[in-house]
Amino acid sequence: MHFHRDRGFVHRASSEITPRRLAETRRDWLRDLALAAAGSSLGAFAARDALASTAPASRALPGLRSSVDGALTMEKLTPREDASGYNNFYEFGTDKADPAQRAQGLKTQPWRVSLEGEVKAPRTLDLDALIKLAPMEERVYRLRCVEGWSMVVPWLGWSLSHLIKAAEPTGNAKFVQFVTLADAAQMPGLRSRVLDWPYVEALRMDEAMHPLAMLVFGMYGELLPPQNGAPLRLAVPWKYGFKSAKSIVAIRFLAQQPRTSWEKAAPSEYGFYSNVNPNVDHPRWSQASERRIGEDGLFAKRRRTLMFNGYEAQVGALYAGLDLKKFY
């Protein structure tokens, strides 16, 4: 697997990058009010429901409930249609509606995983013998966004721990690393220079590890939509979403610490931890509040965002005497 290097790129300073995020936001607020307006039975997302009702049709994927402490929250779902059809998927573009548009082409068969770094053997394996190496399990997460949005989604996977234990990693592997499919031939946000491509995500070993990071091959029963990270993703629930990587193609074990993509891109607003944390602003706006999606219309309250959304009991040992605003 051939890893992407620094080629002299030189990012865009991070005053330049979030006031247009920002604006897209608000584009996409004031496109949700005329919806509103306009009467739309569906209220502000009828839009996207549309729009992923044309996705093609996807495979059954069964799972047993999963006995994870803190695996299965008993919060609303939130309706299949917001959760495929509003989506952050930067290599489709940056509008929410871009994956669910333009990513229905997407190929994920064949589709190979890579094993590298700090491990006894580097091994490529395919998707079909990553999918059966242990039992498939159901867990209904939060999802918490950077942007102040949230989720609840039922995710069809295992915990990460098992393909960390099948790659026997070496005692020097303190770091894992996830490197995501960067194919301009289908993917045209690579355009954008947004990001440096491929996207690349990292956890600590022992996050890693933990019994709820998850890797993840489906939702809602079926095998994932190529807007939500097909054919494999993270999800990593005490983590803003950006943590979780989609369309993994590699991941390898390291002995430092790496830089994240978001971390190269601003790193004065995104930390290499980047732990749910209502006490923890980001410098343009708060997370002492979200809006879940689909939620009882646009108008909807603001729901207040809990430490580590909610995983606090399972994770909060990871991070103990850890200063959480320095390491954030």
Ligand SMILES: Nc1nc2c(c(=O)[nH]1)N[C@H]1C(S)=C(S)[C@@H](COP(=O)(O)O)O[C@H]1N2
Given for the second form:
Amino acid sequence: MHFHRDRGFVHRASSEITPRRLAETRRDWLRDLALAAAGSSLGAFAARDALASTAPASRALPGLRSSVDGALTMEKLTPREDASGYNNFYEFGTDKADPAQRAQGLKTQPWRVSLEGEVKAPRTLDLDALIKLAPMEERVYRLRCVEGWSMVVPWLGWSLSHLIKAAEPTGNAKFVQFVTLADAAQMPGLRSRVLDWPYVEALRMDEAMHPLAMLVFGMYGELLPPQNGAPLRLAVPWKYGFKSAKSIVAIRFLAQQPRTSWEKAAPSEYGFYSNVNPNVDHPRWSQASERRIGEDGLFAKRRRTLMFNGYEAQVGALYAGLDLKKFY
Ligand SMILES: Nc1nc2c(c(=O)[nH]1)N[C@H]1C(S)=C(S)[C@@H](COP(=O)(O)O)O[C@H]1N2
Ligand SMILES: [Mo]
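Given the form predicted on its own above, what does the protein look like in the form predicted together with this ligand?
And the full complex, kicking off with our chain again.
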């Protein structure tokens, strides 16, 4: 990707980006982000000052190292056009092409996130204050959808743990719930009863505090496109993609385990944990392998799905002693 004064960001074809070139490419992104922040190519984006102030910290990271172990998957990136053209965002429709077509008018400004429930003092943060809570960094995660496909995406954001600490949860907080936008005026998918709106997700407190659990504001060196969950979403790389809630408006700290939208819709198919697990099949299909989006030619081979989506070394200890067939 290159930065041009007149045209803003110009991506080099993502198919050219091989793992060998990730380090170089990453430096380009971070430089471009800093340039964009300074030169206002992000347009009306209210948080560009935050990006400007955090980009230098990110740039100081040498090469491919990140602050978090396991945060840089060394696989070829999914082409940006695929990652932003093949989406699950049921608020905009259930077809994979619906979100890119229908979400472009999503109003992400102003945007507030309410911190509520078991916290010292409930409050609401504006996006531009929220985005400054921690230094922006880039991480390359695999995203594995429960439907059997996966992508490799360079996300921009920081560990969710920073926000949780800032929220000052009480000792009663054992779970964190994520409530997402449900605005029928903007989201035609809400007319369908396919899910119980708003789309809600949740994590156990120790999962949410794990450094790999990421609050995401951008991807491919730019702000999140609406169809990928602008202006902020989760990326929880060791869990099926539906745990990574998009367009979050409230974060609620709870004493009891809440039910999630997919659990309510089909409890025998979608559990609370939903850790990627090739040994526990979905009742209607195998989870042993996956198709990589952007590689779906006639002869493209399916890939073997990895335990915890390849993040077992980092997160396996969270589930020591848990029966993963029972707690799917
Ligand atoms: N609010 C909301 N968040 C959501 C969804 C959704 O329908 N609504 N779909 C989930 C599913 S099933 C997946 S696989 C990922 C897809 O993220 P992506 O489109 O950025 O790849 O978003 C998740 N987050
Ligand atoms: Mo998914």
